[in-house]
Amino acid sequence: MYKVCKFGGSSLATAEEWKKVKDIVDHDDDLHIVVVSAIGKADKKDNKVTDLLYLIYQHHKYHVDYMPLFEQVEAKYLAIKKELQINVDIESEFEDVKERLDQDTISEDELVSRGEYFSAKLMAAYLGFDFVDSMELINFDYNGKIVEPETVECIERAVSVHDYMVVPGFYGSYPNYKICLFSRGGSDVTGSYMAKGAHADLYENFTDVSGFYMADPKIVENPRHISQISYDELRELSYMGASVLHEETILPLMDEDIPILVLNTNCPEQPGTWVKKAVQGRKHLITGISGKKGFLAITFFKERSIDKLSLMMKVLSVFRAYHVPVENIPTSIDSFCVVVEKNAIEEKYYDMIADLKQINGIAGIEEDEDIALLAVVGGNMVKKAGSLGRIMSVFGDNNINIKLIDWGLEEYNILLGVSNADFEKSIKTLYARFAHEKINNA
């Protein structure tokens, strides 16, 4: 069996973990391929490195003195080596980047990847493995997207002459050779590609969790584990909030059909949650529920004489020019309502506002800055008729109000929209009611 597997930041945040992490490939000689994310956090008050290699690029930017924080950064990566006596120099490596901090020659974007980077010099050091950078690997257009079939090319490539190696998660690069940055958590992505590029058997994503769990065990008290769940209902738990696996990451992995087994570092010996295409044998209507507060609907009522679709087109034909994602659009006969995070859109808010208001045919615009959105995801449910209503029935005799619903053909995942302070309520009220209901007796 071919595996390639990937380490996440909490995976590697102390001497320790590292250990761990080495005690776990040395076991398995089937782990071919090594991913590794930047060092994590070590306790709550500690600082994830790239948020503080973020920090430092602002703080360069407008000229606020970096120096302590890109020492505390360098003192994480010197640690980590005196204490597990790796020989390679990174000492080196960072007087160079703070060289170019100094003359301005680095990019944000390539500053922040130096996260990743050292991790993987030292990990590849530490396990005895080659260090392949992902930079000769992972390659981005200039719009910041997979060109899947290079990639492909470069790491089939790289298999053939590296048989065990190490590689940096999050950034690939552009044509031109300069880093491009995933999105926050796009180290998953990156062991998703070299797992379809290496055709492997098996990606094994580990963190500090056992997998996945029905509810968020923040909100929920000891949920139900989830043993298996498909691509499909993962993408959707991932989306909304579910923060164990980046939603990405499943999409090189489909056409190959390669499964996931999501372990914990900590306790690698537990069963953990298999991802795959198609799961077969599970008994319970609802697999997971997450969620996440913090959105912004914004209905628009049109006049009676314009056509809708025509007029939903240069609505949103506007939250395309500002770059706004657009979360859920529920229609009725003269109105539609386009619902987006309040984060995405706040510094653009009032400049769109303008623009929107200047299209042609709309009667009005109401705005609701209360909402939390829901996904209730269960590939079962489309077996069982009846499913959405006895959802339905929970929230109304938990008086909670539902803001907004959609229920996709595919009817294995309902949105639903609720008030910000009614959230964990909801999750709470519906995990109580689902958790150990089965189809059978549903």
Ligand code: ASP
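Please read all numbers here as calculations on a predicted model, not as lab measurements. Numbering follows the first chain given and starts at 1. Heads up, when I say rigid core I mean the largest set of C-alphas that superpose within 1.5 Å between the two forms. Compared with the form predicted together with the named molecule:
- Once both forms are fitted on their core, the CA shift for H27 between these two forms remains under 2 Å.
- In a rigid-core overlay of the protein, V394 has its C-alpha displaced by under 2 Å between these two forms.
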The other form holds:
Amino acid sequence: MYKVCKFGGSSLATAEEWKKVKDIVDHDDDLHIVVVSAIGKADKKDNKVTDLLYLIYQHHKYHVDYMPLFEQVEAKYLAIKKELQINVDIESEFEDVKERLDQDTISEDELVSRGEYFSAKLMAAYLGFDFVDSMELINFDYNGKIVEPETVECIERAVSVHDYMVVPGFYGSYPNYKICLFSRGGSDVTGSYMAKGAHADLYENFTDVSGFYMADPKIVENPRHISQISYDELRELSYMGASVLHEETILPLMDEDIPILVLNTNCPEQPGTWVKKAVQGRKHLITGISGKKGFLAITFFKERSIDKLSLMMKVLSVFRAYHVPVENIPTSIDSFCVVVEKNAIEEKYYDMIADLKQINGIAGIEEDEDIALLAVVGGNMVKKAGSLGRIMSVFGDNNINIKLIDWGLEEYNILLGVSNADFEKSIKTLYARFAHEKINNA
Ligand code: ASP
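Beyond the form predicted on its own, can we have the form predicted together with the named molecule?
So here's everything in the complex, that chain up top.
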């Protein structure tokens, strides 16, 4: 068995956590590749190294003394080094970064990537593994998109040379060998590419919770644990806010059907959540519920004589030009509605509306800025007559108005729009109704 694992920032926040990581790795000879994040928060008041590094770059840019912040970063790594007696010269790495900052020869991405780099340098020495820099493994094109064939080739080569290695997460390199970051939380994605390139049997992702739960524990008390979930189900839940794994984690693993096991560093013996292509033997109608507040629905009414499809194409091209992702497009005979995340449109709003008003054939525009979206996901809803009706009845029974609904042919995901004020109530009532009901009882 060949395994890749990843430890997130909270699993690296203190020397105690590092000891747990070593214990896990020492007891499993199958763990060949260990991907690490930057040091995370030890408690609520603490700062993440990645956040500090972003802040350092801004201080430097505006000529404000960044040293107190840099000292915070240094202190975190030095405390780990000292307490665990790790023999590695991390101090000269710090000096090198400061020198390059002062000479203005380090980019923001490179500076921020040092959090993962320092973690990996220390972790490799601590575990007695080889350190392999992600610069040599993860290849991006100039648009910041992964070049998969080259990445896989580089990882295959590294695997043939290094039996056991530690790799920094979150970054790779452009063709000119400058550093490029994934989006925040991207060490999960590094782990996926490592698993893919190494043709691993399993990707174990260690974090501070024992996998996924049917609903957000901040909304529902003690929600039911999910023991297995399919790639597709998880993509839908993550897209709508379930935040345990980065939403791009799954894509690289899908073709080779490499499962992910999400585990808790603090209690690795707990079962965790399996994420795989197909899941079997589950009895619940709904696997999970996630959602987000803060959407805006813009409805476009067309003039009668105008062709709706061409008008939609013109309207959508404006959203595309402004790089505003569209979440959903419900339509009716003389109108269609475009649902977007408010944050994504905010700064561009007035310019966009001005451009949209220029389009010929629009008879009116109306907005509803009080939309929360819910994803109700469950592979067991597929081909199960009546499931949609049962889910909808929960809303009617609890006097919650549904503003929009989208249910695709795949049948495993229902997207619902409610008012922001009804968001928590919707999740709580859906959970209460479906958490423990088995499909046999349907
Ligand atoms: N350190 C990065 C972040 O905080 C990446 C990661 O932890 O996955 O976003």
